[in-house]
Every structure is written in C-alpha cells, then in structure tokens.
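In structure tokens, the next block holds one chain alone, the form predicted on its own.
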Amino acid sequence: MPDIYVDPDAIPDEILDGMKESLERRAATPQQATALQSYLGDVDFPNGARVLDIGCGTGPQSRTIAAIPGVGEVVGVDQLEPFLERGRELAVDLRNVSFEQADARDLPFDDASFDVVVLHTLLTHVPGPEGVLSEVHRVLKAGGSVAIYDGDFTTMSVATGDDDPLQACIDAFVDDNVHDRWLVRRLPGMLREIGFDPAATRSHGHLDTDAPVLTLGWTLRGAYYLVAAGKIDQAAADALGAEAHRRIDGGTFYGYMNYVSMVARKT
C-alpha cells in the first residue's frame, strides 16, 4: 500500500480520527516536546516574526511557536481540513495563530512574505520534496530560515532480535505512512541545490521502553495495515498486539527511531 498521506481523501474516517489523536499524543511526549524546543532554539526569530508552519496537522508546533517571545504571527497550513478544524479548536484562544488549507507544493502566499518556515515531519510524506523546498525558498524573505524536523525512517525498529515478528508491523507502518524513508540523509545536498545554506543539524533519538507511546502506536497501526493488505488475518494482528503488551508488562519492550533537525538560511 502507498503512503497514506499521498491520497488524503482516501483515508478511512476511523484512521483519520486516530491520526488526529496521535499527532497530539506525539507532541505531548517529553522526548518530542524537548526535540521541538531544541531545534526551535537554533532558529533566529526576528522581532515580530511571521512564521509559516507547513504540514501543521492539528497545530501542536504552531501553538508552541506562537508562544515564543517576539513571534508576531503563525500561519499553519495542511492539506487535511479535518486536521485544521481540530487545530482551530485547540488554538481558539491564540490570536496570533491561523490555519489555511493548502498543498505544500503550491502555497497561496506572496514571494518573500515569511521570516521563518517550519517543516515538522512533513517532507518524508511528500512526493517530490524538492517542490516543497522550492516553494519554501520562494515565500521566505532574504536571510530567512527554514527549520526541518523529520524521521530517519530507516532506523525505526521495535525488534529485539533477528526475525522479530513485531518488526513486520513497523515495516508495514513505514510502507503505508512514509513516501521516502531515506530523505533526511539527502537533505543537506537538496537544500544547497535550491539555494539554502544549512546552518545547524541535530540528532534527536526517540526511545520507548517502560511506557511506550509512539512506537507502540506504530506497531499497532502496522498490524492494522497488514490485515488491510491481506497479509495476515485479524487473529494474527490481535496476537501481535498482545505480544507488544506482554513485552511492556514484562519490561522488555524496546522501540526506537532517530529524528533529525536541520536549520538553513535562504542565501
């Protein structure tokens, strides 16, 4: 099955509802919240900065950016209107945050109209990410910054040994949620070709053991995709889920993925 984000209109309602909840749960985990604060600290936000958050989802990072001293306005865009509806509900008290539906490869904004652009877990889901980066370059002011945060999906794992059955769930999750699992490894070169000067790069490993949130969710979602693809039946999916919870209860669960952040200036 292809990356689920490539055809958003085809996403089943029950999956879409789960995705909205998952975005907020992910943002609330201490590791992800710390990573966001870490890479945003590498960004030079001018006083009164106008910030564009592309692929904002339900808006957790938009709300965080809006609270940074000196930030004047945050505009969050996403192609999924149900995400934006939830984002508006959660940011109803924030006067400097707004949301618009848009395709990242064809932004409805003027040239040089933003000081900072944020791409938080977006690029690996987009066919032709160069088109997104070109649009980012267009809407950024001279000297403006783009902050990119995404997963190195080649590192996603819950395996504790060779041929671990739970890893099949992870592989299915990546296949159905990621368009290009290798993207972050090529990003520095892509940024330079488009006209950016990469300035700061960080690694943000996400490890789940005692109380997994992200990696357990990836595992259970992957089991769902395996059933949907006809590779296993529901009984097998239930058994995989039970095995994941058995490991959690026994203190032997291990889930990991490395995230990467890059900040680059428009030259």
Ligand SMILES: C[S@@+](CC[C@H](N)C(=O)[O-])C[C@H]1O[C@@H](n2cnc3c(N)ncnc32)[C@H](O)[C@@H]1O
The other form holds:
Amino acid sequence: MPDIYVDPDAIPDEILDGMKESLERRAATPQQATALQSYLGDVDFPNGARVLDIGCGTGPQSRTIAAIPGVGEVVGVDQLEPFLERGRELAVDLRNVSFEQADARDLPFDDASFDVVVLHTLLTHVPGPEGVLSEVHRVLKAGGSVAIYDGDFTTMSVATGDDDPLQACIDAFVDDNVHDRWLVRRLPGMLREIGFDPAATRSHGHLDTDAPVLTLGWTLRGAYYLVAAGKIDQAAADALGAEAHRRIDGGTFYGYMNYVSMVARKT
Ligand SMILES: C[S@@+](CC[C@H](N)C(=O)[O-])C[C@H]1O[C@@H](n2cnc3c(N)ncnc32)[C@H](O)[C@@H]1O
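Same protein, different state: after the form predicted on its own, show the form predicted together with the ligand.
Following is the full complex, with the preceding chain placed first.
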C-alpha cells in the first residue's frame, strides 16, 4: 500500500480523527518539543518575519513559531481541510496565525513573499519532493531560510532482538505511511541542486521506553495496516498490541527513530 498521505481522500474517517489527535500528542511530547526548539534556534527570523509552515497538519508547529518574539505572521498550509479546521480551532486565540488549503507542489503565494519556510515532517510523504523544494525556493525572499525536520525512517525500530514480531508492525507502518524512507539522507544534495546553501544540520534521536507515545502509536497503526492488507487477522493484530502493552507494563518496551533537521538559505 502507498503512503496514506498520497491519496488523502481515501483515508477512512476514523483513521483521520485518530491522526489529528496523534499529531497533537506527538508534538506535545518533551522530546519532540525540544527538537523543534532546537532547530528553530538555527533559523534567522528577521523582525516581523512572515513564515510559511507547509504540511502543517493541525498546526502545532505554526502555534509555536507564532509565539517566537519578532515573528510577524505564520501561514499554515496543508492538503487536508479537516486538519486545517482543527488547526483553526486550536489557534483561535492567536491573531498572527492563519491556515489555507494548498498542495505543497503548487503554492498559491507570490514569488519572494516569505522570510522563512518550515517543512516539519512533510517531505518524506510527498511524491516529488524536488517540486516542493522548488516552490519553497520560489516563495522565499533572497537570503530567506528553509527549515526541514523529518524522520530517517530507515532507523525506525521497536525490535529488541532478531525476528521480533513487533518490528513487522513498524515495517508495515513505514510502508503505508511514508513515501520515501531514505529521503533525509539525500536532502543536502537535493537542496544544493535547487539553489539552497545547507547550513545547520542536526540529528534528534527519539527514544521511547516507559510512556511510548510515538512508537506505540506506530506499532498499533502498523498492526491495523497488516490486517487491512490481509496479511494477518484481527486476533493476531490484537495479540501484537497486547505484546506491546505487556512490554510497556513490564518496563521492557524500546522504540526508536532518528529525526534530522536541516536549515538552508536561498542563495
Ligand atoms: C506527518 S504530518 C505532519 C503534520 C505537522 N507538520 C506535524 O508535525 O504535526 C504530514 C502532513 O503533510 C500533509 N501533506 C502531505 N502531502 C502534502 C502535499 N502534497 N501538500 C500539502 N500537504 C501535504 C499531510 O496532509 C499531513 O498533514
């Protein structure tokens, strides 16, 4: 099955509702909040900066960026209107945040109209990431910055040994939820080709043990995908979920993925 985000109209409603909640829960974890603050610290926000957050989902990063002193305005863009509706509710008290539906590869904005563009876990989901980066280059002012944060999905694991059955759930999750698991490893070259000068690059390991918000969610969703693909039945998926919870209760759960951030300037 392809990445679920590639055909958003086909996402079942119950999955979409769960995704809205899980994006907010993910952003609220201390490790993810720290990673966001860490790479935003690499970005030069000019006074009154106009910022575009592409693939904003329900807008957790848009809200954080809007609170940075000196930031003038944040525009969040996503292909999924239900995510944006939730984003508008959550940002109702913020006067400098707005949300618009658009495809990242065809942005409805003028050339050179933003100081900073943020792509927070967007690029690995889009077929044709070069098209997104070309659009980012077009809408950025000269000297403006793009900040990219994404998973190195080749590192996603919940295995604690060879042939760990829970890893089958993670592999199914990556197959059905990520378009290009290798993308971040090719990003520096891609950025240079499009006309960016890559500057700060960081690695942000996410390790889940006792309260595994991210990796437990990925495991359970992977089990759902295995059932949907007819590879296992619901009883087997329930057993995999029970095994994940047994490990959490027993203090033996271990989930990991490395994220990478890159900030690059438009040359
Ligand atoms: C993993 S979510 C990240 C959402 C948010 N940045 C966060 O971290 O909570 C990826 C988002 O990218 C959006 N997306 C994927 N492909 C897109 C495209 N071609 N144009 C606009 N948005 C897209 C999805 O709808 C989804 O909201």
